Structures are given as C-alpha cells and as structure tokens.
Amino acid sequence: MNRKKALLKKWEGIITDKSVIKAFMQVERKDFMAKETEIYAYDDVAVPLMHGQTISQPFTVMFMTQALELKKGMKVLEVGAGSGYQAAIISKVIGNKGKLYTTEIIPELVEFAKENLEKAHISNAEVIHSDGSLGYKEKAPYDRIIVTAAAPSVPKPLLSQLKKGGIIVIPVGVDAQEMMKIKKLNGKIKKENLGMFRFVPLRGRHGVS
C-alpha cells in the first residue's frame, strides 16, 4: 500500500468527501515542501516551512476542505497560502469553472506559493500578497472563506465578504484553537466547533500581529 492509500485507511469514516478524496490522490504534498522536507510529504505532521510558517499535516488539510462543503464553480478565499499546497487541494475540488483566492503577508512565501501552483498547473488560483484578516474586498463576496492560521476572533471582514448561505473554517484560539464552522443563514450567525487544533498565529491587522 502507497503512503497516500495508507493516510487515507487511517482516516477512513473521518475523510469521506469523494471529491476531497480524489483531490489529494491528484495532488503531490512533496511539491510544494522545501527539497529537504519532502521525507515527510506523507507522514501526517506539520512540516516548516520559511519564516516560523508551516505546511499543514495531511489530515487537517483533508479535513478543513471537506468542512467546506465545496461544490463545482464556487469562488472560495483562503488566508494564508503558505506553500499553496491548500490551495491546490481546493482548486482540484471546485473546478476549472470555480475560483479561488489565497492571500499570504510574507513575501517570500507570496512567490513560493505562486512557483508550485504553476508547477503543479493549476490555473484556477490567484495568489495576492495582503494582510488577508481583512480578507479580499475586490472579489468579494464569496461562497467559502477558509483561515488557515489561528485567530485570537473571527475577522468581521471575513464575515462580511461572505455571501448568504456561506460558509467559513476557522481556528480560533490563542495556545490551542477550536476548529470553527461559521454558517451565514437568513442573516443570522450560526457556529459548529469541529474539534481542537494547533495552528500558527494569524498575522494582520485582526490576527494576533
């Protein structure tokens, strides 16, 4: 058994979204880590990256894409691009006809990011260099908005761009967060808390620097 197939046995009944799944099959982790840490590609631990940042281990990338509830053609924007490797997962997820928006504050992480996508092809992703707390204004509103950093309180700027019947996951907390599924539903708020994480700080204006 491949180490893909094997992840994947691990979280059966955890990761059951079929789109989810093929995803990951289509997309190579090692491809979007520095040479020296693609050993880990398919361990399923968070691996560094430039600048105190991290790679986010396999099952939570899985898992935050599946909480999307993505569909075909749905325009979706992340905060915190990272590597792109998220990036990548959701734009095989939505489709050439979907859109996603990934926003990343380290410059050097802006051009990575930007260099495994192209790699990797995926045509249907634009990465901005912006304090993504204050999420996207120009291309709002979206559909999904994912936060893949923690925040001290969900941004009002993300809740804002969010388009009627949304949805956003988010880790919120400071030394440990709560994984948050936010529903925007007949103008009223609705919160899942889906379970404790560890993330690094969100930085900007409404994260924690």
Second form
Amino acid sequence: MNRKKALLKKWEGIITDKSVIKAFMQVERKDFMAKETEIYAYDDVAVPLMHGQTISQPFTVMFMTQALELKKGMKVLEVGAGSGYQAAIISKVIGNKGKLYTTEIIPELVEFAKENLEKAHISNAEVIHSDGSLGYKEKAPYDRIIVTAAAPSVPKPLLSQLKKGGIIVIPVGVDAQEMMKIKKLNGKIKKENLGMFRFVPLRGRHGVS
Ligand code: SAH
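Switching from the form predicted on its own: structure of the form predicted in complex with ligand SAH?
Full assembly next; the chain just shown is listed first.
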C-alpha cells in the first residue's frame, strides 16, 4: 500500500471529509520540507523546519482542516505559515474561487513558504510577513481563521476579524494545548474542545512574547 493510503487507513473514522482527503492526496508534503528530512514526509510526525519551528504532523493538519468546515470560495486567514503545507491543503479545499492569507513572523520562513507554494503551483494563497496574532485587518473579515502555533488565549483581533457564522480553530495553552473550535454566532461565542495537541508557541503581541 502506498504511504499516503496507509496514513488514511490509520485515520479511518476520524478524517472523513472527502475534500480534505482529496487535498491530502493532491499535495506532496515532501515539497514543503528540507531535502534532509524528506524521508519523514509520510511518517505521522512533526518535523523540524528552520529557527526551531516545525511542520505539523499530517494528522494534525488534516484534523484542523476538517474542523474548519471549509467550503469552496471561502476567504481564510492562517496564523503561522511555516512551511506552507497547511496553507496548501486549505487552498486546495477552498478551490480557485477561494483565497487564503497566511501570516508568518520569521522572514526566512516567509520566503520558504512562498517558494514551496509556488513550486506546488498553489495560486490562491498569499504569504504575508506580519505578526498574525493581530490578525490581518487589510483583508478582514474572514469566513475561517486557523492558528498553527500555541496561543496563551484566543487573540481578540482574530475574533473581531471573523465573520458572523465563522469558525476559528486554535490550539490554546502553554505547555500542552487544547484544540479549540470557536464559532461566532449572533454576538455569542460557542466553544468546543477537540482534544490535546502540542505546538510551538505563538509569538507577537497576543502571543507569549
Ligand atoms: N502551518 C505550519 C506550521 C508552522 S509552526 C506548516 O504547515 O508548516 C508555527 C509557525 O507559526 C512558525 O513558522 C512560527 O514562526 C509562526 N508564528 C509564531 N508566531 C507567529 C505570529 N505571531 N504571527 C505569524 N506567525 C507566527
């Protein structure tokens, strides 16, 4: 069995969204990794990038993408572009009419994510060098927001840049994180805890430093 199919088998019953599975099959994770680490592309593990950052475990990427309940044509904000892999998966799911803005605070990773997305022929994602804990006001409001670094709490600007009916998926906590799915309904916020995960810390104004 090929290695991607083996992972899908492992996730059976958990990763069930067909559009997420299709994106997983279309995008090569190795294209978002350094040559030396490519052999780990289809192991279900997080892998080091540069500057102490990591490309998330493939399961985590698919799990968060599924939790976003994406539809074609949506406008999405990501905080923490890293390698660009999560961005590529989202971009495939929202399709050519959709648009993803992904923020990254480390300049070298901005370049890395840009190059990787270009190589993968992803044209509906834009990488922005900024502190994503402030959101990205220029293109707000968003249908969906995903944070791929551990936040001490949900940054206020993200809530205000989310459309009514929108969803944020964000790992919250210091040592280990609860994956929170937050829905914005008629002035009220509904929170759901999807389980424990581990991420590198969110930096910037509403991060840990
Ligand atoms: N989504 C990434 C995972 C990256 S790890 C992937 O698919 O590879 C988290 C990333 O968040 C790191 O690259 C880190 O530099 C970035 N980050 C941390 N704080 C940030 C902030 N305030 N704004 C934007 N990016 C941030």
